[in-house]
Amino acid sequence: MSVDLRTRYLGLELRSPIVASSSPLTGSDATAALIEDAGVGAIVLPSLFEEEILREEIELNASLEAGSEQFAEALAYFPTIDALAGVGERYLESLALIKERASIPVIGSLNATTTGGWIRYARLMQDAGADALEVNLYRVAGDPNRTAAEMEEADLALVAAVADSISIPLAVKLSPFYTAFAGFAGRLAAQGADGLVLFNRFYQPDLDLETFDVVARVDLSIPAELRLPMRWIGILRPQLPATVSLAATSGVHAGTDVVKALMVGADVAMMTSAILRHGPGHVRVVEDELRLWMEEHEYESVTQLRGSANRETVADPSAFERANYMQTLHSWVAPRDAAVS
């Protein structure tokens, strides 16, 4: 039996339901080349980060001031710099290069920190030959002077604002961390948000014991990080528009989960931390096992599979939320081994 994994994901064809989310990999169009050759059904290239755009602006600027203040003339020593690429430039002249080069969709990736800068750089990226352009929202809430409403409704203003000034699909990559998730999702979408992509992980901090920093480290996803995800895409897609789309990222290594994350109703899985681990070639083991799940359970298609297992379709909707929790309590067995104390 021929499968087919042919998928829409924000209004796109795509060959295939599997999506290589922003990574390191996807920055360099001689990685993205081979990713694409693997059989991914689209790209998204590296975040962006504004707050990398102005460090560097504020740096080349103190570079080419110094000693200016005691010795006005040592500012004729250098020469005229016409243009100097920057960390903005070269990632458009990357993404341009891997769009020119791919024959699958390249989305890009903007993480921003003003509104003014979402707005430019979203025009910018469209310019540079984008498809799509997935935005993350990612902000720890710390401050105990904002609500979550205000900071709920600062969100919704800032997606309306990018939907408004391009006019390609948008996907806003979300936390967990939201009150009522569900209420914010719809909102979103009413905002001009094309599609989710649920969900962003937090990479938290941790400390050096020696030095007393705080130092960052970089865990890669494992399989049961997927469940989260699972759950809300299986809350959600009965609930919002047919329209828009839904991407699950997080815990995506294997075929298997590629097919739970369809048959709660996701448009694409998205994998970063296998293709890191295993490299570009790793889409295909995980394309293969897609396909020989489907066949071994008479699923000719993406569309037949999608939407099979969520909140709409399950005999106990209540699984998703509430009742998984209980059941989950009840479900553990001590190992026979366990010593009581």
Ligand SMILES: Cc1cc2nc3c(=O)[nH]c(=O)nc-3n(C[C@H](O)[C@H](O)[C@H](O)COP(=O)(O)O)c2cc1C
Given for the second form:
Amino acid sequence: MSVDLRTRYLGLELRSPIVASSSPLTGSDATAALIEDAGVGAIVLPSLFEEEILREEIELNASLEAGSEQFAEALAYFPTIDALAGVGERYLESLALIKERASIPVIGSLNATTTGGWIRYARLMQDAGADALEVNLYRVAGDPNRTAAEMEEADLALVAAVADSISIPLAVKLSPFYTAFAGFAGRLAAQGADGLVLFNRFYQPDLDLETFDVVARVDLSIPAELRLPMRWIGILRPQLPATVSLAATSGVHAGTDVVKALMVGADVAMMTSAILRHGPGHVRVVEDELRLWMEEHEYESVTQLRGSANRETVADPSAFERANYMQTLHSWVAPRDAAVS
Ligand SMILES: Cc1cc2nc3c(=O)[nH]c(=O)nc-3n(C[C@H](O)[C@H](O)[C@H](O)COP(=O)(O)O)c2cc1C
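Next, report the structure of the form predicted in complex with the named molecule; the form predicted on its own has already been given.
What follows is the entire complex, opening with the chain shown before.
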């Protein structure tokens, strides 16, 4: 039996539900091509960060101002200014190149800081050929004077503004740290989000005890991290309009992880850590595992598999929600050698 892996995501027809999520690997045309060859259904480019563009512009202005006072030094500096196409421009050029070479959908990713920045770069990515856009809402609610409602209103307004300014589909990548997540997800859909990507991993800073510096640490994920997106996709799928796509990201490492994501109702399962750890060829391994599982369990297509175990279809709907908390805690069995005194 040959299984049909086709799926729809953000209104796009994908050959496979395995998608390469945003990471440095998808940003170069060479590695993007390897990932495509390994069989992904689509690729999401690394995020273009507005801060990077702003920082570069500030540095450039500072250099030019210094240069106007010291003409000879400024002349010496000019060739490097020419060579410096600018972070934004370089991003758009590589997006256009990857799109030109790819035969699968290419999704741009944006993380801006100002409303003007979001709209400007969303349009530029559309013009550069992106098939869809993923906006990455990555915020830390660290201001004691700002309420959840205020922050959510700001995010909703932003999504509405971006959705209004482009004609390609729009996905919103979120952290799980919203006060009432299902309500917020529903409102995002009402503001024009064509899809939700659940969840961005929050990278927690660490301390270097020698230098006393706060250091950035990116740890690759482990498969257990898939449980959070699984729960929320399972809860949301039957309650959101069918036209809103759902993508699972975090902890997808093997074919069985893709099966789980699809079963709770995801349209695609995204991978980064596993590709970073094992290389682009890992996509082929995961696809083979997915096919094998589907064959053994007599599923003919992703369409048939999708949503077969969400809040609406599982025998115990509370399994995804609060009631299961008690059972989960009661299910703990102490290891035989655990200390009891
Ligand atoms: C090195 C690295 C860089 C990443 N860069 C981005 C990024 O630019 N934008 C973004 O939205 N997500 C980014 N991510 C997050 C991934 O797209 C993905 O959502 C996350 O790693 C969880 O999936 P995984 O468990 O398959 O790794 C990055 C992840 C890693 C490990």
